[in-house]
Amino acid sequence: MSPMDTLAAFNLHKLPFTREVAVREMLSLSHFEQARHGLLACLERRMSAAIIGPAGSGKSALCRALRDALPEARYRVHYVKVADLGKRDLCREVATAMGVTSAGSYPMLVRRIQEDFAQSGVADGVRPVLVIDEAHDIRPDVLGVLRILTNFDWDSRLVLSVVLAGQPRLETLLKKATLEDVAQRIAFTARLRLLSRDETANYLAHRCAIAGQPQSPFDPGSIEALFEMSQGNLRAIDRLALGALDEAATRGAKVVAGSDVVAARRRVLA
């Protein structure tokens, strides 16, 4: 079944359940939402945060609406995505999203970061904000050079504000005696958790809705499985839903039905 096959099936003007949505188009969630206004009152403070949730929980996500809801006048937003780095490694990753030359020294490429987010404030008048994904695969001495790159004017001024988002072992991390100055630099935490029953049934119509079908074509059956099968987990939910409507597609029908969750389930996630 091509995707096209599917559109026509269902009336849909796009795919739904791909990684393709607008901010504007994500599901108002109360958690998130939450979450979101409590991240943006804390850089508005100039201070840093962390997000904590499971894998597919929605941290990407929030880092978008975060980035979406910050004027781009007042701030200037960098995104580092974390590997197995080193402290020079991380650092240069930051260096090249900042659009900083990386060339010299592990001290001096620590100063012309610092310079660079110290400039940034004083002669363009932006906040920076440094936002690091998949935080909880950063090596305790890495996560320790946070506290190097905040530290201005011998602690005494707040020019960058750190996000860092993980998975719950982030916050064990942080609970380490090592890394004590650097949670404490942690002024806000959003927790994000996995979707409600009644929350996938929700997200399932409203991705259905801006894909161009008002109607939800999962029936109670449908949305039970996928609720079962995915516990909530918002990536597991796209990919389930998105096979199950091809599987739906196949047989002619224009309901999704719990049978057909079940085929997408050996299909996507064998």
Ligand SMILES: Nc1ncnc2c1ncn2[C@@H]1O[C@H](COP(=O)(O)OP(=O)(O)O)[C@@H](O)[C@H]1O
Second form
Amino acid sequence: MSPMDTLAAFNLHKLPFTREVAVREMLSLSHFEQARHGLLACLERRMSAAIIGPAGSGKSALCRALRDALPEARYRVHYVKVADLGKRDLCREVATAMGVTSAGSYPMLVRRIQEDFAQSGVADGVRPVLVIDEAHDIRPDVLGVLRILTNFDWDSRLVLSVVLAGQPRLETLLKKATLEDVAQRIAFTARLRLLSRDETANYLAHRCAIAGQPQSPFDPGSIEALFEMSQGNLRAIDRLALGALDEAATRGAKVVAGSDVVAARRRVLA
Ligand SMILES: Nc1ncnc2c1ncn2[C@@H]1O[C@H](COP(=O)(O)OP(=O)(O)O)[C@@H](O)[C@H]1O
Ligand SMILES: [Mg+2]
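For comparison with the form predicted alone, please write out the form predicted in complex with the named molecule.
Full complex below, order starting with the chain above.
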């Protein structure tokens, strides 16, 4: 069964449950909206923030929604994913966010960024925001660089807002004594959680609706199975739901049943 066959079987005009859901097409979830509002208010006050949530709770999606909600005329948002980020890499990312040349050695970069902070660097009124995603994977010494870069006059000159997004382990990391001053700069912590049973059902229907099928093809048994297996983890729902659509299409069914979800899981785990 090709993806095209699945689309045709369920009258969908695009593949649902893909990663790149557009911000305007996101499902409105109350805790997600609350997190977004809190973050916006925090950045408005020129403070830094954290987004804490388990894998598959929508942290990266929230980062995208946040970027989308910040007016371009007033904010320069720079997004970076932690993948073995070293101190120098982090400095480079900070420099880019600040609009400072990011070339040169580590000590040169540190000096240039500090000078830029000292001169405030926001003469045009555009506020730099650095979003660091998957920050739970960041090494403590690298996180400590944030402090070195911004340690002087932090309170009087809030030049750069940092948003750290990561799994709950990030919070533990921030509690370490050596990172106390980084933690102190976090004025707001947004919390995301896995979806409830009802939210999972809404999510399934919503993703099909934005893909062109307003009538959800998932029967109650399949929704229950999807919730039980995913525990409300959005990424797990995505993978299993798409697999279940394929299974149902293969047997020529127009409605997805619990057995399709079981078959999809078997295939995902295989
Ligand atoms: N509010 C939302 N509406 C629609 N899809 C969402 C929403 N939040 C997350 N998703 C989708 O759920 C999946 C997992 O979300 P993601 O942001 O990658 O989770 P995390 O970063 O916490 O691991 C992605 O496919 C994403 O597009
Ligand atoms: Mg993510």
